[in-house]
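Here you get one chain, nothing else, as structure tokens; it is the form predicted on its own.
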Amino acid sequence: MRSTKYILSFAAILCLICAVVVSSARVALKERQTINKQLDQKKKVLGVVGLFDAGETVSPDEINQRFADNMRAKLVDLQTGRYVEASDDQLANFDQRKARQDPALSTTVDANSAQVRRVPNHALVYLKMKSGEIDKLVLPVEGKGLWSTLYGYIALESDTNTIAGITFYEHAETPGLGGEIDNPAWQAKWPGRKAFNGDWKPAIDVTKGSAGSVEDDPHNVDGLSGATITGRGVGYLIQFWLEEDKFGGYLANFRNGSLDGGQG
């Protein structure tokens, strides 16, 4: 019969071996996980401007090439609404969520309906290019739904008012209810709606029930059946990020052509 000391020693050694194996696997997979995350983000950005269909089967190389051919990343200072000098490497590795969590890289905000507590000083936006001109702008957005924080993108046409698309890449809403924010049929109701009113104040919202046509009811989108709180959260978070001290100032500078180097 084995002694207690032997059993404890054996268990300790086994735990140590397992810890080393798990730790090694995590280190070995970290780079792959980072690459896959960046690839998924590129798919979402391409999708929200109509350059990638969720049903497409394409290689990572094709996604990267499509992104490189059509999109330009820019770092924006949310306080000034102007671009920040950044290398390609800095743009590729910018972690907006990490920046938001760092007091040195973010700012607290007053209580708001989107339930956002801190805003990063800098945000990463994407510009869709067409024939050398900026065709669409893609802005990162986030805010509370019913059960989780919703992370996504909203795309605007170059007039900075007409919505070109919306998508979400991470949330934990209930499938079939709040999770319908991922439904292509619901997302298809957004293009053509107007983000701002005549005074350039955020006006887009998700109504309870059905909205009118784009022409008759440009500032409202159909609600989600059985998911009123999630739908309301989507409206709140978009309004929040379009405010003047978030992306509103940047969009105004873009419209006025007062950004360094023009609009782009």
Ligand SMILES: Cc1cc2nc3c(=O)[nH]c(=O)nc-3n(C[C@H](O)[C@H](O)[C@H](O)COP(=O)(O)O)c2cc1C
The other form holds:
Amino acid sequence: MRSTKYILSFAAILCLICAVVVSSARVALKERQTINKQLDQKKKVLGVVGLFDAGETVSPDEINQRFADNMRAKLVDLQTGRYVEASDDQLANFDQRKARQDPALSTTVDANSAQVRRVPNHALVYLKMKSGEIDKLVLPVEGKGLWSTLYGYIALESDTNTIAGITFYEHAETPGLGGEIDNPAWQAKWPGRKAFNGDWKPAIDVTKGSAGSVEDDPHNVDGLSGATITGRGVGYLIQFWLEEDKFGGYLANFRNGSLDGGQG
Ligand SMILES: Cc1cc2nc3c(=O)[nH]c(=O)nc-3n(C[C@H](O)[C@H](O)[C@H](O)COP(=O)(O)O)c2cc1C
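Next, report the structure of the form predicted in complex with the named molecule; the form predicted on its own has already been given.
Whole complex next, starting from this chain.
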């Protein structure tokens, strides 16, 4: 028979060894996780402008190259709707979600349907370039679904109104229900629809049931069957981020060509 002291010491040493192993693994893998997360983000941004297909197998180097060749990152001051000077390093390391949680770097907003509580003062947008011109704008969006906050991007054509695509990179909605926001078939219903009405007020919405064609019903997208709440959340969150005091002001400046150095 082992003594109680022996058993307790054995258990304590085992716990200590396990704790050291787990925390070492966490520290050792952190950098790799960060790199993979950034890579995944780049795939989503490339995907929303049609430069990456979810089924494609490409090396990390190829993704980085494609991103560098086609996309330009910019920091936007949401209050002024103008670009903020930022080094490549600052752009690469800007963490919008962290900024949104920091009272010094974000602002509280009134209760809204997207259930967003704070908006970062600066937001990271991506410009898709084509022959030296800005072809599309990619804006980060977030808001509540049914169970979780949905994080994604909306891409607009350079008219700042026609939707080029929508994608999500993080959420915890139910697979097969709210999780259908990731379904390429549902995402394919967005391109060509119009984000704003004639007065430049956000107008795009997710209906319950089927929407009409892009031409006949440009401001509505099909709802998700059995997941009305998630679908409605997507509509609300996009409307929220397109409002004048979010990306609306920036998009107006872009349209008017009044951004520093023209539209670039
Ligand atoms: C286990 C379970 C998971 C669900 N997950 C979602 C979801 O992710 N998103 C959603 O909108 N509704 C989800 N629902 C359904 C909602 O509770 C609600 O009934 C639905 O949004 C209403 O949509 P409908 O009018 O299209 O049926 C879920 C229901 C159950 C029972």
